[in-house]
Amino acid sequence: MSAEPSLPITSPAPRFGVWLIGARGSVATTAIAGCAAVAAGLHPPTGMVTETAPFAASHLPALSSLVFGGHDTVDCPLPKRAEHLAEGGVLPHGLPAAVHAELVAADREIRPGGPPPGDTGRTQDEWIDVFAADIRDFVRRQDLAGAVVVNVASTEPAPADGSLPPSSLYAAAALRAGCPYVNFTPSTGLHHPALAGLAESFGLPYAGRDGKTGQTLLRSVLGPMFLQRALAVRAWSGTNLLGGGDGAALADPAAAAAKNAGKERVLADTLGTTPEGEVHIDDVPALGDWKTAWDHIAFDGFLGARMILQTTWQGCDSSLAAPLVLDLARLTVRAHQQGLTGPLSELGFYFKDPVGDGPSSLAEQYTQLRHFAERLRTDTPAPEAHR
């Protein structure tokens, strides 16, 4: 009697940890449900890069491979955090439902984060330890083959002495928990003198930093535009209107300078020089997660004619941002693949104040990131295919 054909043994397709800093907050909340949706075909991939053509073949990890956790300050619940967004209008009616499952398992990977105002309990190393421990328990928990750690919490104010401020001890955690690290935000993190060539050390790359999704990206396209068409910007100025989580925090002006230093250096980069003007940033509660930017440029033309531009902006920050964590948390694990180390200049693209050299022309950026898609496709492949 012959023997029965075997089957062939496969094993379980690899999956990745992305570990959020603010992991209950709106945009986190928002990468979280989003994933699960676009993952599930409910919705289409608006406003992901790494889902159009040009990264087709880069061998990015698959959106359904990615597992949530985090660390936060906050006890409300993912699902009720998401019903919440919802409610306002940011994440589509029903979404929460839909996705349930996917809010409680991330829910279930979110521990307390740290350290409160004033704790004197522990060490700053010691506090690094402990979100070190978090995120390695995370990885050996879920087994995953990786994770990268994404800063999405809110802003905080430069630090005022030589002490690490929770930002920069998030990121020494991922470090030292030997994952590669994304400041999506304009806190400090690796930043701090004190931490300086300490990413080079541990041999992980990293990215950042502060998110360009809104007034940003319109002033890197306009700002080359005037500077290549040879018209002088006398002044540009500008004003944010902002509520929730973000405006909150950027209401302490220490907060807020910080997130102004990257809007004026996109210009300063881009134009060659320093135009007159500020920027404001007012907290308004009742706008929520919606958010207004209204610029005000003067510049000359030819023969000293002086000319306007004025632009408003308006959207929804929580939904700019998300997709964009969810292509910097695919791309920095495949440079972690790929053994790449040290600043990712090429996703200077995703930020106002990247790491690295790079150019602040949004053209150009874009340019060198498909470039660095290319450097992904031509390299030895994951194990799991881009979805």
Second form
There are 4 protein chains.
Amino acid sequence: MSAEPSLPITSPAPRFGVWLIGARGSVATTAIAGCAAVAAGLHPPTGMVTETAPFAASHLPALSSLVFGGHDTVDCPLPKRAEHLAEGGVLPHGLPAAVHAELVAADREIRPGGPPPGDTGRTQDEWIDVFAADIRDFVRRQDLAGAVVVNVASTEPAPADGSLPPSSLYAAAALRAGCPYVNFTPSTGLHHPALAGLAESFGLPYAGRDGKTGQTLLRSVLGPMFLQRALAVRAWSGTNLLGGGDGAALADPAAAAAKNAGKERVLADTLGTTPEGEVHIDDVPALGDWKTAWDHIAFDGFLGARMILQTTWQGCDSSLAAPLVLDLARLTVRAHQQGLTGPLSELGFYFKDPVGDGPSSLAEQYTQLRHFAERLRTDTPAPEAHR
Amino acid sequence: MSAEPSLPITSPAPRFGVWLIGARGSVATTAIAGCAAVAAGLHPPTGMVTETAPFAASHLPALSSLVFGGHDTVDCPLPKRAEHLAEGGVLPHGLPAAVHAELVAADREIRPGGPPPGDTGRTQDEWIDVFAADIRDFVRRQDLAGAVVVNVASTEPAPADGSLPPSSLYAAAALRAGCPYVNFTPSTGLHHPALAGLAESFGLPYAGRDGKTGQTLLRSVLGPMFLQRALAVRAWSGTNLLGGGDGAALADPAAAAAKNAGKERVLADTLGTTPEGEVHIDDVPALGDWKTAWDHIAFDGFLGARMILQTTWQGCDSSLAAPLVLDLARLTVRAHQQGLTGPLSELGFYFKDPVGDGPSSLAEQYTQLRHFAERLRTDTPAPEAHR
Amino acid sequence: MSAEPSLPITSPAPRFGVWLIGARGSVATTAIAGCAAVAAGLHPPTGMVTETAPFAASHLPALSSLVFGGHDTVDCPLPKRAEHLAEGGVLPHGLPAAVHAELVAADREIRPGGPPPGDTGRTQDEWIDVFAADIRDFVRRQDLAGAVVVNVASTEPAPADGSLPPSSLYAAAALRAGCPYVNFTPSTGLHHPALAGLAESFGLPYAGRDGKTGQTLLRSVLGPMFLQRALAVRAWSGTNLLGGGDGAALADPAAAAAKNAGKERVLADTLGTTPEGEVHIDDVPALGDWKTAWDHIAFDGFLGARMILQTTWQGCDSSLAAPLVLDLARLTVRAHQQGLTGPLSELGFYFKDPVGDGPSSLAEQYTQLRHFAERLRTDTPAPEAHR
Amino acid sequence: MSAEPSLPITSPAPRFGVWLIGARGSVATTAIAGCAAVAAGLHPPTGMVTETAPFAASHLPALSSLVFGGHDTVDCPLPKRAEHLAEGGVLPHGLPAAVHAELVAADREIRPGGPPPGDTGRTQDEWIDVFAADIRDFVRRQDLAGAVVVNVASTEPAPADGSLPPSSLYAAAALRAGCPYVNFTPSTGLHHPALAGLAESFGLPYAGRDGKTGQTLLRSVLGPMFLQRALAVRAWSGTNLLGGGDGAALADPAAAAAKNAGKERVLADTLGTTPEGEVHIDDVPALGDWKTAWDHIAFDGFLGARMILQTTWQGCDSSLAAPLVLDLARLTVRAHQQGLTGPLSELGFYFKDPVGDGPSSLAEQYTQLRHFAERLRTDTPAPEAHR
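Moving from the form predicted on its own, what structure would you give for the form predicted together with another copy of the chain?
Full complex below, order starting with the chain above.
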């Protein structure tokens, strides 16, 4: 005889998976360590838009409910990676030790990425199956209520032939595993003709492409300013100095071309014209995890008076990107829960080259994001969520 | 008996007065010369927001319909002033000659300003009467369909006692003459307790205060960016180097205090907090009509990572201000026509310290301005205009 | 019968004292920790001019022979202070632990500073005696072959009346204790009428004033460039953003005035004229131990063409100052050994406002410094040392 | 019977030729117009080093004694070119009119340049003869006491094969005509294996290469500063935005390569190491005759503290170059007069990539230049001048 049967059965709070492509990179490590630190109250959620008031009622998954895993081609374990980041000033000293358990737990869920260049052992479709199986296995073993796949790997060169580049294999695997997909990089991901319409056909939402964390973030507020004030931008020139792995990856002209396309699109979209000027991306290892972006904008005022605005942005890319990755994971998981499918164009606030149609000025994108936060509030899922 | 009655009487197109306080200053001279140049098709209307598409149907007075006059305490005739500006690169060479007739015409409509400091010959009320008579006389002689008074004089020191400073005498005169009033400077103008509610009681609209042309314009787009991205601004420091008359006027700490108050209000309003940091205004005559504003913004990202944004704005203040003065004159004349009265808070886009309640981010102010442009479209005046 | 008497008695290597006024400040802590770290081979001697080739034969005391002590009015022990500096990124993480023993040893040799403001318990002369006794006691107990007193305390306000400010009491105490004196700050030190000629009468050398570590260092190479190229500098404006204790100290207008005087002197001396422009020093605690200096230089080229150079210097003041403090201690100890007395004008390379007469361009100062290094090579002391 | 025979015969003051390759370009036009303006007392000689005190006794040819001519491949006459420069703000308004006669006179002495690319009508040697005849004809008709050839043409691509590029043809022609040669550009000129030792064999002096007018000028004072202070430069990155013809010429990667080689050599020479970092040269026509150079220098201080210096140089290249061209013409004419032959390494002050051996820091180069000025003072020509 026991009282237990009459007690209401409290099901454990649902947990959600965040599967990171490039799970041992700087951005991923910062996101995983930071999520644990903020969830534990060790740090305020600076840089996390989803922790601000407009998102309070949007039923986003709690930070403490997020479980991390992912693919990567490198072996350096997350706790060691976090130590490196602390030495470089990206993570606070002491943080790697404080969240050691969470880093170890996430590291156990990282599976080998691939395929290696020139691999001929498996077909592309087989690779997609392998990756999808990894993701499904993660969701099953961890008993997750849902999961999202987020690409935070180094930028890959623009694909040369029609074959699927690695980022597209992972993207296809996400869908095949029933997960929404977010592309935080300029790599191809779902932007491949062979994958067009695939997310819709799987009934899954997706977002991207190329997180807006520095120079382009600035351009998305300065461009509209010039346009609204009817000032004529004559030339917009920029130089980016990047240390870390990103600098090396983007020193490859093909990778830089992918990145620059997004930057230029923002200018052209916000200004309505394409001004003179180039964008350079330099690899400067001495800068470590920091990057510096200098912009020089020559514009005309009334009667042709020539004026100049210069900006210098000195930021830590991982610290800027990581909170946005957590934002996107939460928003996309919730959107999936609500039955939304296809391109989440309302998330253009986060991207240089947003999916779907939407405004290009940050202010209008923010307005859209707040509307999106309202849509996520409804307690009853939309009909398509009943599938 | 005559044939004339059957002919349609073509009334001449209505003309509108723009009465400038500080009518021989750089801003006024640039506005008058530029209005003539743009109206004649010599230059595109760069910097004039009211010449962009959203304002096309707002029935704003044509540039060619504007007639200029004003008060000033200096004697240098407008054509000569324009030559100086051309030598300094503010006006294109050749422009003063091309619009000589218009400058001479405007110069003939400039009346002596006052009162001189320490004047005891007239009471403040008598001075208001003198100024109001000047304005009424201008409207009558020129047979104007309406007029607006715009203060573009040098910044005056914050008033020390309860008496009305000169800018307030002119503001009161504008109302007494039945004209809307725009304060493009940080001077007191209608912001004096003794003048509270006066515009409403006269049934007149007014706008101000302190045109947003450089550093604060930038701050009104950068502040919201930091807020929307949940980045923590720790310190925002600024230095302004000003040549020309404005630099000398603002080297007076009392005048600078008036100007800085507006700048700091924008930061506090857009960020929601008041960061560390000071603003300096230096008089650097060597810069001529140009100004340079350097801003240094220290902000924290995720987990407290310290980052920095710097901006350097090199602008010609008169070239930035003049098209906005023309915008405001046109919008306010039209608002008056439509029967709008009291503070035109929808014009916050133009000001550091806008009248009425309104948003402080430039993007939201621009949205308001476009709504305002729509309100001005209605062909039938609003009911309150019948009063 | 023993062989010992016939053995040559190996005297231990001589050791030299470095007595720091402000011994628990950032500069002192960095100098003490860094001296130990470099001596132990943990770090290269970056920033130490005396470790470069031209000084190799100058018989400067080895870093390992330096013994630290000093006066300070605060209690925070050096090891704790070093931890704070490591958290702020001034010292490498791990360094405070690695040199803990040396920090503890130095901390034991720190004596209370004074007098407190408004103190009436002792006369100024009695305070000098107290300080001199502290120094003599240090030299005796540690069995030092010589010692130098270096002022690295926060800038004090320019003295208002004829009384000796604290920095001058310490300077007089140094001489009374038979030690050379170096003033690394803009405080008065030996620059007080009551102390004129005192060092000479004691037969002691001295150096100063106000270490050249950032904006002024730059000015001392840029000023000569403009002069040599016959370019006409019209205006030179500057803003300094300082965190840390120095920012707070210099927010006191009287202290800032002392600092600015040195900066302006460098400009006037290197340019031959005094251009327009001001210098601001702002306290920005958010910057921690870092400072940012922005300079804006408006200059004319051929036929009056207007051009602009801007510089932004982001430095860590303690990291810039500490190696120079070690340089100066070594050079001055050696100069004393060589019998040099009075102002060491050849050390102008290090200072904003050098003692004695000397060139103001950094390049010429460096040439002088190298000549000085040669003078120090002679093995036999100069005759005047026999006095 | 007449008194005349007993009167001393006053020979007219000697005049000297300045033969400019690229005689209708911006630099040449500014030099010709400016020489006339300064000689007439219309403007001070800002930017002309040879008009400063150390050169007063060096017997340099007076500005009024200089006669201009040259080669160019374009037809736009100098007076018209000068008007364009005045519209762009390079020359003061009114100057082209004031020196119209001198511009017309110089324009009459401009001969067609060549050979056109792919020309097969003449051999290279024949072209050299044509050019040398032009120069000799100029000297003879104008009855000049001497002449110098200065290359101020647009930068040509680095030569691909062993043939002589145009700049080398002109250089050989200068020597063949008995004239000293100065190469103010990075083009090959005398730096061609086929021309090695040629100037010496003709007994002629020469100077070059690549005038130091902006970014590299700065680097030649900042590099030594870092070296002298023992600060470790980790990365030195730079971006140049150039309008005008130079921007277009240097957008050609081969031309840019020639220019960048000089810039990097200055860094390597002044720092003693080659830091990380790249240099970009962008063509930005909107900037007109102005150029902007941004440099970002990452350096380490004591114990590895990371610091950054940024510089932004906004200059008018023609205004910076023209007075140096006049300096060099005067110095080289005088050197020839004094019998100096071969590379004038003492003129390294003016060049990015100086001929001969010499120091690379601007300060040391200036010292050399002053010694050179002293050498030129001797009234009796050196023996080798008696040939």
